[in-house]
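One chain comes next, on its own, written out as structure tokens in the form predicted on its own.
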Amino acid sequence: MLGNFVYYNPTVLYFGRGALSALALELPNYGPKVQLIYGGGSIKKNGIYDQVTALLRETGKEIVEDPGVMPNPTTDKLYEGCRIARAHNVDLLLAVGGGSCCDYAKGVAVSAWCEEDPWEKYYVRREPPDNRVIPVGCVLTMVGTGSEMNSGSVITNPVTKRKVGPEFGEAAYPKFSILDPVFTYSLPKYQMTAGIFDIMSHILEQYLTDLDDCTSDYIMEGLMRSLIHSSRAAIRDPYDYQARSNLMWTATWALNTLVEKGKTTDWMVHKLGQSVSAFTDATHGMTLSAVSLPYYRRMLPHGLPRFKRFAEVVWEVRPEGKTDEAVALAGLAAMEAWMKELGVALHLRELGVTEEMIEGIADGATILKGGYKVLTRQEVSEILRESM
């Protein structure tokens, strides 16, 4: 049964080719100091950074830099971030760049003027924002995580070894966000593969719960099934826009908390995931394809109806003469290939985990009550040894 809920979503965006124009539409709507926020130098290359700054100088911005954000943001640089925003008294948080840059940008926004710890404030006790939040705007260069339209903000504190990303509500999401699907054509395949992985782990962790028929479960078939043949048409031709637009716009609608609405969702294959990443440091998007197919397979027979669906409807899977189970199986398999066809990671071993890992990876993850199953902690390690 749908439940009750409230939706709401204040981000601005703006989609489309040539879409960073509006940039100048919405500068005005903030004080002269901008951080910009961008990571290893891919966007002075491809000469995105020269037409973000000088958008920025034509509108009279002060450009404070804020550059080398890491794939996955750590504590040190997160308090990095908050010392250039209070001593330069930003008024506007700008990231230039893919979900890890969004995410620290808004971890930033709450974190700067907050008056004590904000890593054990808001990503250890989970506290809301009380403090002054800095405004923050998007332009994305890499599709995947859906930090565009939504509050939530991943960072690894790697000497904890943990990777966390709360949601900070209302004051943290990102004022605008500009998606341009051109802007993403120079991402490198494995990247590009990467970001198609997590958004579909993020449909399949709002659709693989409950068993009940509902609005939602519809509008996720429907993205799934684009997802899969844009991402086919993309690895073909990278520059095939209306592949690259369809990924854009469907990596958005995955994460920015329409579908989860009414439902309950579970978030287990993204805490096994982070937790991977804590350790190695690995692409998110690659931590999620390598433990994916052994938890599904463990959850399978406690949601047998839905994964049954799931085979049917987005993987085309004919139910002439199968069994319930042999119907979702077949579903999993054909899911387990086009990962093969993307080139994502199908193991831990090749993101670097070793055997001495897995206990502390399994410790690192917090179990989640979502699922088909709770896990126990043994069944964590055993997934995780399952997906070496």
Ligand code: NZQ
The other form holds:
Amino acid sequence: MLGNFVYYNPTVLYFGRGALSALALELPNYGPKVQLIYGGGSIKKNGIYDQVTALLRETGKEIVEDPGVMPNPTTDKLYEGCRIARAHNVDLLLAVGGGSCCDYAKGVAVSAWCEEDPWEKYYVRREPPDNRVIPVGCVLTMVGTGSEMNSGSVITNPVTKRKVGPEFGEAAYPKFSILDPVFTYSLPKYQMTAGIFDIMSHILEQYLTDLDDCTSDYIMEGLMRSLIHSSRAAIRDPYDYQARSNLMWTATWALNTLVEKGKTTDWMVHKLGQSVSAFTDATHGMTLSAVSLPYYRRMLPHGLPRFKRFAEVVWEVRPEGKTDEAVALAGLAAMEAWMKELGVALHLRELGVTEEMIEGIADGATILKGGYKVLTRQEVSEILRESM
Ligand code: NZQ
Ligand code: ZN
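Take the protein just shown as the form predicted on its own and give its structure as the form predicted in complex with 5,6-dihydroxy-NADP (NZQ).
The next block holds the full complex; its first chain is the one shown before.
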């Protein structure tokens, strides 16, 4: 049964080849000072920095530089961004990069004018923003997180080893996001495939949940089929525009809150992966791929009809002559084969996890109740060990 819900998403998207020109349409809506947020320098190598700064200058903006956003952005970087935003009293936060830059921009947006420690208020206590919020715009260069069209902001506290991602709600959705698939051509294969698995994981967290038959399930099945097809094409040819554009659009729809409507959601794989990242600083999508198969093999008996449907509809497993369990397991085996094609991490050891870290990672993984079975703390450790 489709549950009750409100659906609203305020982010304006500009999608396609040459979409950056839309920045000239958007910029006049904001005051003169733009905090230009970017990462470790990829946008300087691939020319996107020059294109963005040219448009900022043409529209008369004062550029306040905020480089060095690391993958898995930290609390220290968040505090630095807040100091920059306050010191210059900026009018717009423009993130140019992947999910880390977009998440960080949303974090600075709500935190810059917060009168207490924003980590405690917004990330630990998860209060809704009640101070001035600076508007955010995104120019996306990496595909996967969906951060371009949601209000999530994942920040890591390296001292407490906690990586958390509250959703700030309407105030912190990007006002606009610019999505040019060509901007993703320069992604290293490791990042591209990590992003592809991140998309799959976002869908599975919302699809392998209840046993209802919702429109959202059919949308997700279409998204997964497109994702699998386009991932193979993008690996064969990283300059395949059709594949890159399908991946980009699929990522956005996987996590802009549409497909969760009417459903319960799981997110346990993400809780495990986030805790792994907090201990190792590993790439987000790879932390998810490393724990997914042990987690889903454990869930399978508790959600058998849905795992069987997943196998048949998404992986085209033929059911004839097989038990339901055999069909469902064949679906997970097909997913594993696809993961090997992508070359994503299948073991936590590959990401630097050691036996000594396991219990700490397990302590850091919040146990959620939306999946087919609520894990015990013991099972969390067991899944992590099986993932090694
Ligand atoms: O630092 P730069 O130079 O930008 O290089 C980045 C970074 O090293 C590089 N890159 C990005 N675009 C590129 C490029 N290199 C060459 N060419 C390009 N066009 O890729 C590396 C990874 O970038 P990052 O932004 O960290 O990746 P991603 O988009 O996967 O974001 C990961 C962060 O998002 C969070 C993750 O936990 C992680 O902190 N998430 C955010 C979510 C949300 N807001 O809803 C949900 C997700 O589940 C996720 O948790
Ligand atoms: Zn994710």
